[in-house]
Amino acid sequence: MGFHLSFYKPGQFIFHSGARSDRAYIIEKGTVEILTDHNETIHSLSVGELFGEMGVLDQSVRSTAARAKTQVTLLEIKPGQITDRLTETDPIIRALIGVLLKRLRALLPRNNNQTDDLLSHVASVIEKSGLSKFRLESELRTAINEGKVLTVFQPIVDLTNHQIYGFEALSRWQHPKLGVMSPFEFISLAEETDMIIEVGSLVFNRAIDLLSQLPDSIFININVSAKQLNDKQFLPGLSRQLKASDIQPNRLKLEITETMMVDTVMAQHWITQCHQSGFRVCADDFGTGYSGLQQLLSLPFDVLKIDQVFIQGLLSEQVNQILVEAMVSLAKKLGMKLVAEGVEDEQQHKLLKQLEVDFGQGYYYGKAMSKSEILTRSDRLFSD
């Protein structure tokens, strides 16, 4: 169903106080009265602003009337329309809505006729996780600024030899309440906000200490976001602080999901940049977007890292090392090197190694360590 547009003309009310509401409206031309019930006129709105919508978001009846002041054209808007974009949205923006409805009724004429739709059904569950989330954003705050957000480094082993020949950085949070917080939950709400330049921040500085302290044949991948690569200080910063440890860049391998990959022409700006400065990158959770071998094929990465999901299925799927096998023989073509991800047993880490894949990364080759533990063990992880 298309668009409707009304027409009014000068001194016709489009609504009046205590009316259903049933639609809001958009000013195509023309200027509207907003009044009270004694016909008072609060405010004039003209073209290309909105009006009606308070009764539309909680289906209240109209609290105030609207007449038009000249002849008008008005754009329809029917209650599903900001309804559905209003419960998709995030929940902080739905909570915010909710109190400022709240207070802009409690500024005007009560009416004991409302009737229960969006808002008023579940105001109270959009509430408590709007603020909930304004809560867990203050409480990570916190954690980073006292330094409780903790960094854990995962081994990749060289599937020739089974030795560690590097770590992927890993952040950890143990909420005081929530106990330990998945790193997808509280890493996405740090990319809401600049707080995951911060929690950057903490990881680079972790990993270049720990690397300072290792063979120098061992790298350390990091995961890193939009947000920093977009920062234009973010690459000169972390050359300057190698530099000053005496670390050579390729030391330091950054991983970009593949969801980052959408744009290729910004992709190819950033993989470009991180080449300049010296770093190598990698391609994290490949193979499970729409576009990963047009991708693959599009973009330089120095490392492809085959997310867990085929791995998993490796010998029960045939697909599966079908689709590793392609992999391999892409990878080698184009110079670049395979990291397979979730490797839990030794018949995977076997397969993969037959197939020719260069490094592995799971709990069968050991769980993420803290710095000191892998210090403590150095000489027993490390070959000569």
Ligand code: C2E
Contents of the next structure:
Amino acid sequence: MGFHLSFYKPGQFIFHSGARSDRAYIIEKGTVEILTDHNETIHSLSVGELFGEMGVLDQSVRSTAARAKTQVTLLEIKPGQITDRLTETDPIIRALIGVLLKRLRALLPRNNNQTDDLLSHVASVIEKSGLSKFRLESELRTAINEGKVLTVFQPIVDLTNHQIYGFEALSRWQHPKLGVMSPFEFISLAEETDMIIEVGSLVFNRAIDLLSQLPDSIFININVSAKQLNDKQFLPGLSRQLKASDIQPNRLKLEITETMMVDTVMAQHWITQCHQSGFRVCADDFGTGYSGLQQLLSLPFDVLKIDQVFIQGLLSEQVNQILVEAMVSLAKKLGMKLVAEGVEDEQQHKLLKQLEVDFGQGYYYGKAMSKSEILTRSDRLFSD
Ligand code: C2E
Ligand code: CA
Ligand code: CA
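Okay, that one was the form predicted alone. Can I see the form predicted in complex with this ligand too?
Once more the chain from above appears, this time first in line as the rest of the complex follows.
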């Protein structure tokens, strides 16, 4: 679902009273007046404010009109973008919104102070809950289309010989005003909509492209979300793409975070499906989730990635060392490989090597690099 900007001249109507409601608006630039049937101004709205949402919510005709007071730029929100979310919310909240809307409509023609108070209260509640998110969502959509969501690759190193064994693909958003944004700030947003599918396929395309230019022994790890794994097209599509590029599926490892494994039956299903397609599966952020250890270890992972909290406290708190030792012994018994994440210094590296952890990832070995950085340095990165 695309986002649209629309533009109005001073004095131009955005909608008339009595018209069918088919969208809401967020003001990006300028001032908008909300008018009664008799063209009396109820109030003026400025940048960042939402209007026209009532009709979108209850699908009724407009009870007011809206007119541009100055040159105006609006971000349009289509009904589906609101109603889809509304149907997913708690039924009690939905009912409360309905009641609130009825009361508002009853109050509106009278145009007294009470109306204004109530309106501004509703507006501020809506604003706090979702407005900035709508804007970010529209910006992310644009960024995906314009190729501003980049993929970088962080080395994963064999602790015994310091050689690069593979990379983890990580997303970055080059935001025009906010600079490079971390996936922590936008992946969850993408996961709430179908944008995660698009971000995911960007990552795969780039990972496959890079794999085709690297030695056969090098792997790439990719983070996948529940939405992707539940998409029936996902694994077959991936297999097709790999085949077309003549790349073995075992060179791609799929990382599933521990929080996604709360439902063990579902997790088991996902892992089986990945294995049937020939992909290896990693338990990401191992040790941080709430799933029971026994349940977790009943899942047939190929790799466990020890979360960075354990590595960062490795030398200061002995309990972390004990935990890592326990993870090594479990992984060995179960035939799984171990990756330590967030390795930042030599002391941590030495201790992890001594504890017989297989692989390491972190700033000590290298930050995430672009494809061109990897390819121009490939002689040095992959030499003996
Ligand atoms: P993650 O999978 O746990 O990825 C590792 C994160 O740790 C990365 O953060 C990486 O830059 C950071 N890191 C690596 N080495 C060090 C270190 O030595 N010290 C410290 N303090 N941090 C280190 P990043 O890139 O910000 O990614 C955040 C999370 O967003 C990732 O956590 C992953 O769960 C998710 N993510 C990133 N890209 C994607 C994507 O394309 N799709 C999906 N579904 N999730 C993604
Ligand atoms: Ca990961
Ligand atoms: Ca991780």
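Numbering follows the first chain given and starts at 1. In this text, the rigid core denotes the largest set of C-alpha atoms whose superposition between the two forms falls within 1.5 Å. Just so we're clear, the structure is a prediction, and the values are computed from it rather than from any experiment.
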Checklist entry - residue 17: CA shift of at least 2 Å between these two forms after core fit? => result yes
Q | C-alpha of residue 71 off by 2 Å or more between these two forms on rigid core | A | yes
Examine residue 334 after superposing the rigid core and state whether its CA is displaced by 2 Å or more between these two forms. no
